[in-house]
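To begin, one chain is listed below as structure tokens, in the form predicted on its own.
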Amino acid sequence: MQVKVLIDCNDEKGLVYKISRLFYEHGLNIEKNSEFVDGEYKKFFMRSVISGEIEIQVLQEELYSLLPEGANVRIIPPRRKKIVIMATKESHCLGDILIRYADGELDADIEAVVANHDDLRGLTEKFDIPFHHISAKGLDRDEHEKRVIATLDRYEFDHIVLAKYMRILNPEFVKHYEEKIINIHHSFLPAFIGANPYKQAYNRGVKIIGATAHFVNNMLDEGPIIYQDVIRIDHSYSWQDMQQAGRDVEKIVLAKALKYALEDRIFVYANKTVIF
């Protein structure tokens, strides 16, 4: 059996040696290994892919016994992940994920698409994926989100992907799915947060535009960043041109962030990430 072992704890001397020795004593082979120490926070991070005859509970207990107090240990056996996608009207990010799924490029099952408009039903159903339209018309935000949660909770999933879901989520919703929600923001954060960042960027005369994928928390567009990328533009671009060019970046950035999450490569701490 092959498993992934993710460890984060306070840093101290000899951690890599201690952990590797324990793997060796259990007769396990280290196929891949990455580690990092954040000097400012004195935090140690390690991701190992190991194989052999593994008793997960026993290995986890022995790892905790040799690590500093307060350590976090995750041992993740092979399992195909599941996601739910939330969308509004824009199709480019949703369509990109659906095509990757159909081509076998996305190592996850898409359980459903949930949207606050019905525009993307036809696109979704071409891929034989359930589509749920939950209109917000005539509802306050709390009531609408209760209906969304009731639909989401019909499914088991590892992550919610906001593929241009153009609504701000209440704190209660975010807490319900803490560190499970991945958003794509059409700007190179932390610049130009909130509505219409391309117009904000145009007004500032920027020469590069980008996109940012991040986990959602209760600070608007300020959750831990997973992946970012940029493209160059010039003075001839209108804000509409910038928006069109930015859509290509958004698709790539969201796909890359989702891949990292599905492969268990992300550690979240201090409102930022370590990614191996």
The other form holds:
Protein chains: 4
Amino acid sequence: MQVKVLIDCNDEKGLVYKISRLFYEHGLNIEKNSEFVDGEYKKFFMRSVISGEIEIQVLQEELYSLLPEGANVRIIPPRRKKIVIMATKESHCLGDILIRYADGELDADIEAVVANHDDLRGLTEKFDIPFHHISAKGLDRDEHEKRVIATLDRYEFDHIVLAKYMRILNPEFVKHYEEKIINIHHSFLPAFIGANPYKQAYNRGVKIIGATAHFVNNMLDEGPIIYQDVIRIDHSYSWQDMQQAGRDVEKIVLAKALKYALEDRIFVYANKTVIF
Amino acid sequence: MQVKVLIDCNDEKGLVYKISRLFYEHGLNIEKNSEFVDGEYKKFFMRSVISGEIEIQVLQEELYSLLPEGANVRIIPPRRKKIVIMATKESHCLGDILIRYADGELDADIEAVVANHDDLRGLTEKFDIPFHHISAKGLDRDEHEKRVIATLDRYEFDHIVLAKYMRILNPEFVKHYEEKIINIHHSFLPAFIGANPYKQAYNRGVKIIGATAHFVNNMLDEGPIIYQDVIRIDHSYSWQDMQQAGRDVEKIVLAKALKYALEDRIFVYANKTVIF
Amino acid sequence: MQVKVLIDCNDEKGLVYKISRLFYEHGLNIEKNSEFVDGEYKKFFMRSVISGEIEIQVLQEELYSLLPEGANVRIIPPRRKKIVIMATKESHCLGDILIRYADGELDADIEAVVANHDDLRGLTEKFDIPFHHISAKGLDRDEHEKRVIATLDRYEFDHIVLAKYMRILNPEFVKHYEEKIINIHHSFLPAFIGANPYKQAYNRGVKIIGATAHFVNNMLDEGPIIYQDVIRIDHSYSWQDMQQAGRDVEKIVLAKALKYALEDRIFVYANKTVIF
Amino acid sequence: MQVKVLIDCNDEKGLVYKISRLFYEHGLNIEKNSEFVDGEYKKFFMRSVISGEIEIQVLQEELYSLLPEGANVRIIPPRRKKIVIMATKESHCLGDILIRYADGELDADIEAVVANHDDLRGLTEKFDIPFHHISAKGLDRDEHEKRVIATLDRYEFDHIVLAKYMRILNPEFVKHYEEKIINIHHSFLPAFIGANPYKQAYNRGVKIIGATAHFVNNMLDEGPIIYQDVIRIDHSYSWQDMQQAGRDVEKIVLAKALKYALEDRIFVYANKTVIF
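Right, the form predicted on its own is done; let's see the coordinates for the form predicted in complex with another copy of the chain.
The next block holds the full complex; its first chain is the one shown before.
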């Protein structure tokens, strides 16, 4: 069996030694290993891919017993993950994930797509994935989100992917799915927080635009950043041209962030990410 | 009516004046204008988007009469273009074009997909596009291409898009569709011409890989380059990792080149492109 | 003689024709030509490089007479430009300009370097350029700037280059040298306005950092952007690492913006730039 | 004391454990740690920054005794390195290194500059660095290189930096300074090997150009690549424009590769590099 072991804890001397000794004593092989010590926070991060005869429960207990107090240990056996996608009207991010899903590149099952408009039903159902249209018309945010949660909770999943879901989420919603929600924001954050970032970018006259994938927390557009990328533009771009050109960056950035999450390569701390 | 006027000819004094005078005398408005003079070849290139009451035949004749001998004038009225796609087994480029088509981003109709394997039938037919599997098994290249041509020629189209079509084309095939074929090559040409560029890149130990979209001419991988892009890699990438990471570059580069072609922004000369 | 002609005015039909006719009637040759119409502001921009027997005064008057009211016409004969540089302690931007100057790449003379610290005297004087140390110690901003202006005004110059000049400038100073001051800001504006952008970037956990060259106006870090570039970073970068890595981006971005200015390729309007 | 430990050897189970145990038993602290296993070559690479009371000789012997046969162990105490630079006429790469040297950014002393032309004497001597002009006029390659070697061998140094040294080196020269020579090639290798890569790039009509820093081995332009970067160009670039634009990439790429070398972050194997 091959498992991923993700450890984060306060830094102290000998951590690599103690952890690798434990693996060695269990006869386990380290296939891949990454460590990082954050000098400012005195935090130790380690991600190992190990193989051999592993009793996860036992390994986990022994790791906790040798690590400093407050440590987090995640031991992740091979398991196909599940995601749900939330969207609105734009199809480029959703479509990109669907194509990756269809050809086996996406290492996860898509359980459902939930949207506040019905536009993306046709595209979604082409790929035999349940589509739920939950209109927000006439509902306040609370009421709408209750319905979304009621639908989502019929499924099991590891991540919610906001594939251009164009509504702000209540703190209650975010809390309900803590650290599970990945969003794509259509700007190079922290520039152009909020609505219409391409218009903001156009008005500011920037020469480069970008996109940012991040975990969602209570502060709009302020969650831990997972991945960003940019493209060069010039004065000849209207904001609509920027929006059009930005679609390709958005979908690639979101796909890459999702890949990191599905491969268990992300640690979150201090509103930042460590990615191995 | 709004039309695009593309002119290329030997350079001489007064070309901008003479052409813009003609537009002015016809009461036409120049919406966009780009010019370029290649100093080495003494060649003049101009692309204008003009609007007004236009008799294309008349305008074309008058342009030819005022331009130097050997000039090329293309006047292109608004018209939805048509493409066919050739593919093999990999779906990322085809899928990307299909999604753009489905959401209206692609400014063309896809008439058909022709493939030498049957793997992509399901994906293609989801989007209600005819799929033709023309196996090359047991056929020599000539015979196979005859069958492909027989199928393609049942359709009208402006461009053939080779979306990871993994077979070399005979000069006869290329000649039959001169300047119509756009290919995506999975390397940063002219590095790694030929088969398995990712393996070649891995063996060479490069730190950046790329993709190249180009028109196809008789020399394999040596046609006029339309667009290129790259991504950074490091020693931890196997050639399969490169191939995987390269998929995103390939599809975006091909889509961008196709967009340039569909928008009539490309001039080809001296085995190079001028793109406005 | 070869001159550059830069025109911006309200857009109307026939501008390209009228301008190119004037050039043609004067027997002038258009070597290079770029136009752009801003659809939102209905503004026309044109930059031509023309050659022939030119009486600048006459040409200018005739251009004004055929252009809409409020037009700006700049006719720029070949002339070596002059710059002054303001700096503080960091040498990478100043040094980069000095090297370009020494090998003839910089198409301008450096008249003087003015700094609020004395650290860069040695480097500057190696290149036989006058260095003025004007300490701000014990002076309020007004008084300090008066002394800087008194020194600067002993020179003639086309541009002031703020090569990591780490003091905020009063509106009076900026007004005194309107549209002449080019600054390098060590972030990808508008992200991280103000002090310590690398610390801000570190705290926000961004995955890409950048630099921005812009004209200086009264609003700190909000002037028209000329050029930007970025580099990818990851969690292993301390803010000092970012600062270190950012130096290369800063100097290249500043050099490129200065090059655009020296080549008269920039139009400023609506707090943005058009760059041909 | 803080030292860097670089280990490469055949991969086997328990290496991380055994090495980290040794560090632990010596009471040493691991400040930074990077490992990589090349799956194809079954090679293990590890770079640790460790601190504590270290007897290098002892540590080295103990490491060798626990590692598989054929292992390489480098233990590098804090030591200011020395470099020599070889150049020809172009100053941008040399100048860039000199500026980094002058402001303390370069973590090495420049012992001398050796050039086959005298053009760069003035620039070099501004920074109080010995400049040796060794003309190749009237000499065959062997004879010229003998003189260069005679001059170089008067200095002690860790690296020879070819900062646009425009002559091919004999295998004897390369062998004499094995794995010490870092070159900057003005193309995105392996594209455009040999002379005039910008002309080659112009003729091929590429849309991106680049630069490559690599160790020099006997095969021209085929040594292990350390770092590469690229910039986007378009049809409006003459090959001279490319050359001009390429200068900035060349100098940054060379500086970055040199930094990796000075920080002992590079392993060379199979004509490739692992860089931590």
